[in-house]
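In the form predicted on its own, a lone chain appears below as structure tokens.
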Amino acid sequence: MSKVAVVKWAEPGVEDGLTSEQYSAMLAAGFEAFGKPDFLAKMLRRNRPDSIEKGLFSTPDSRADVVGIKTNCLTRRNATPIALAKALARALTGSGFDENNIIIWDRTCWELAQADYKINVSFSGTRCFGTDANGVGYSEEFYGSGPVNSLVSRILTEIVSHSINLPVLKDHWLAGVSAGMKNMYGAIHNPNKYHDNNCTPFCGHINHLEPVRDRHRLTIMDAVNVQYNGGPGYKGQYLSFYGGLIISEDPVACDRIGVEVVEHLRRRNRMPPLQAAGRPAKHIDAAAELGLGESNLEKIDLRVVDVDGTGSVSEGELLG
């Protein structure tokens, strides 16, 4: 079965958004759910390549275990909050991983930017930048998985071993819901090729593509503030406080799971669920069919937590 952890700030006074040390206590509490407390550093490490070339913008002395973490910051009223992806690269140093080996990452330099992130291509400190910095760019070669093939950004074909998605849950017009699968579209030149029937199943290909496929390793979904309607684009009016992060393996029962919470909001706000607002969440399935993870609820392994400011843990509930 397919594990997911979800786990919610069970204390108020939140709902502007959490700090990097509320982040870091439900981290360490979502990897604790997986029976693990270093899970970080042992999932990292059991999917390590054995080997791999010096990547791009490689520290000098480092060959492997270069982690990209992909955010979500198309619009920078409902990014993928600084604090969550700060308390990421925390926890990635805590497990043994050089500062300068974590790159924070989107599709351009500007999207960072103007959701406040710093962009730094240095030697010094975790990188954050875009696939249109300088040098970077797309791959030379064109992957493909279905009708559709595209260029992948070099982020994930040459300069990255290990790619942990940083997704933000949120209501979208086409697919139903934007989640992790669908952050993957900022990872290749041509994500309007990828939009028909709901995005079915073109989400799935994007990521069965060679590289996004294996360079994945986990998805952290950002579900603290979430837009039920109107999405992806932000209208504040359709944001609801959930307090939750998502967390999986797999990138299928990961969205799943997001897929429950929308659809849930939009029951407590009066909204008509996702099929009869004619946009259903079918990406998911046929994501499934492709083998890239669960979509079955029954086959997911479910574990739901609360966490206080004091760092206690205790059983929560998944629609509570």
The other form holds:
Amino acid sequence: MSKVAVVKWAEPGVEDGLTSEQYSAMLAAGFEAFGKPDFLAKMLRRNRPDSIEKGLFSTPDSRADVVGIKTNCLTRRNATPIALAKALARALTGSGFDENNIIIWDRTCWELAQADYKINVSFSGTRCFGTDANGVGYSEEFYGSGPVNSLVSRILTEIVSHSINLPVLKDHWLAGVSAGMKNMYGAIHNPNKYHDNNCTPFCGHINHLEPVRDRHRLTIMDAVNVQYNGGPGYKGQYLSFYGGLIISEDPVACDRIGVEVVEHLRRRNRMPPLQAAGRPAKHIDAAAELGLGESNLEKIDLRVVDVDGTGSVSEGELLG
Amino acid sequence: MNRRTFIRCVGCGAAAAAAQSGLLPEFLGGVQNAMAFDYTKKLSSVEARHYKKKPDGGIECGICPRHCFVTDLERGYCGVRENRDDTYYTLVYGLSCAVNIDPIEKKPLFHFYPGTTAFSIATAGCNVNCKFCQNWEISQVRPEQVDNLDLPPKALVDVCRQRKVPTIAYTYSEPVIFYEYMYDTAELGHRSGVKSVMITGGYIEKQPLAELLPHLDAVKVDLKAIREAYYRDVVGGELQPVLDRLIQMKESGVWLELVYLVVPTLNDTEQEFRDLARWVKTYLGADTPLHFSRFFPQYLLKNLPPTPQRTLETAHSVCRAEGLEYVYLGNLRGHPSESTYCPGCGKIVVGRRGYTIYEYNLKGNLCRFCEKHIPGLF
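Okay, that one was the form predicted on its own. Can I see the form predicted together with the partner chain too?
In what comes next, the whole complex appears, and the chain from above leads the way.
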């Protein structure tokens, strides 16, 4: 069974977005609901030799523990919230990661900057830059997992050891939904070659590329304000408050739950289902067939919790 | 441009105003480190032609048979045409990423003013993804990933006139995807006495081609195979639309030559050569020049060897036996089949070694020895 945790903010009055402290509370509740409260700390230890774990060396090899946080900054007004990135970075440093070994990234510096992220390539603080930053660029070798081959961001191939995907859940006119797997289109040099046939099976192919697949640790999908129609470009009239974070190690299961949320919001707003709208999110089943994860809802261990302003956690409903 | 250059070439300009917004400076570093620039402003924003707005949003591109459905902020398969709020833009108008003055024989066009030169340009992008592409570093990338030279149509035509280069060649990548740039340049060139030739895979829709052809003087089409499966598996396109466009080109009267890249094990059987020759003879005519080109391993087909000379010679002999009159072998420097032979008397009318003309025996379009008409523009 693939585990997915959905954390929903239960307090009213946050339609304009959550603060990083509120996101921190949601992350903590999410990891708890996920059954892995020390997930990030374990991720830190994952690459370390036993000798370091046993304390034989006083200085851990921090180079092996660089975390890339892949944002989605395609649109300024519907980008991965900085408050969420900040909360995650704080959770990572709290779990032992060096602050400078956390890299918030996307395709270009400009896309990050237009979403109000500050570019930082210095040796202090959390770093933040795009694949187009000086000295970064794309891999020298091609990676393939289907008919199209791609160069992959060197942030994934050479710089980070762990990748956390931080997408924004939204409708997508071709893929049905733009969720976690679709966000990795921003990790390759030729995303335009992967959109045919409702992005199927191409979305799975990208996530099956060796650097993408092997670095992936976790998806934390922002579903606080979800655009349920007209995406991926920003269309404010289709924005609906859901108030959730969807968390999973399984990129397919995470997106599967994301589809349920988008379909729910579409129903609530009297929109036809994605299938009837001509854009079924069939890339998710195709990704499951590649072995990337679980797309069958019956085989997904879903835990939904609500968090309120005091930090107290209670059982919640996915589509409540 | 090599791959290292490509990796580096997405420059990082001065700090953009966007980077100066005030959120989280303590968290994500100061603006002194900002290196973001609006790359979209480095690209063109000229409205594309041949697209339809969909009633429920999004656009359908009509420039090539893919008919990409493109939503807001997305691009078509070519990577150089972008939907912005349901207006479709070409991002490469006037932006050449490859510029060179080449012998016309390099295109190759052997029956088009031999010994002259062509001012050759390309932009980033392509509407197919040939696994053997020799120019993938420009054809398979997005325009912001290469260095672009600002060379709008007028500047391009002016430089040709100043340097006395008679022809502009739209080449290297796939000119169909920079249709508007090519169209306007070719039209302006004709008004200024500069010719235009399109070097293409021929994967273009009927109407855009019909509008373009009057402004072109010659077209060279890479007919990559005569099998649909090859187009699907190796090219990432379709054969039939290319065949349809070839007939359209021939009927238009534009000068047309074909190239067939012979890739070992993938499109190199005698039956394929025979089918190709028969199709060309039937639909384009026996006097249509056909160039067989030698494959060298690169891009995604590094596992295959170069085409054996013997295979190319087989292709040549099969097509000659089927009745094609002008069959050439390319990438085989010094081979006798680089030259043009008169079908009437069998003598060399244009002797070539590589891109060099060493013998010329034509008077206008007539063989100097037997006065047979040799098709083309001489």
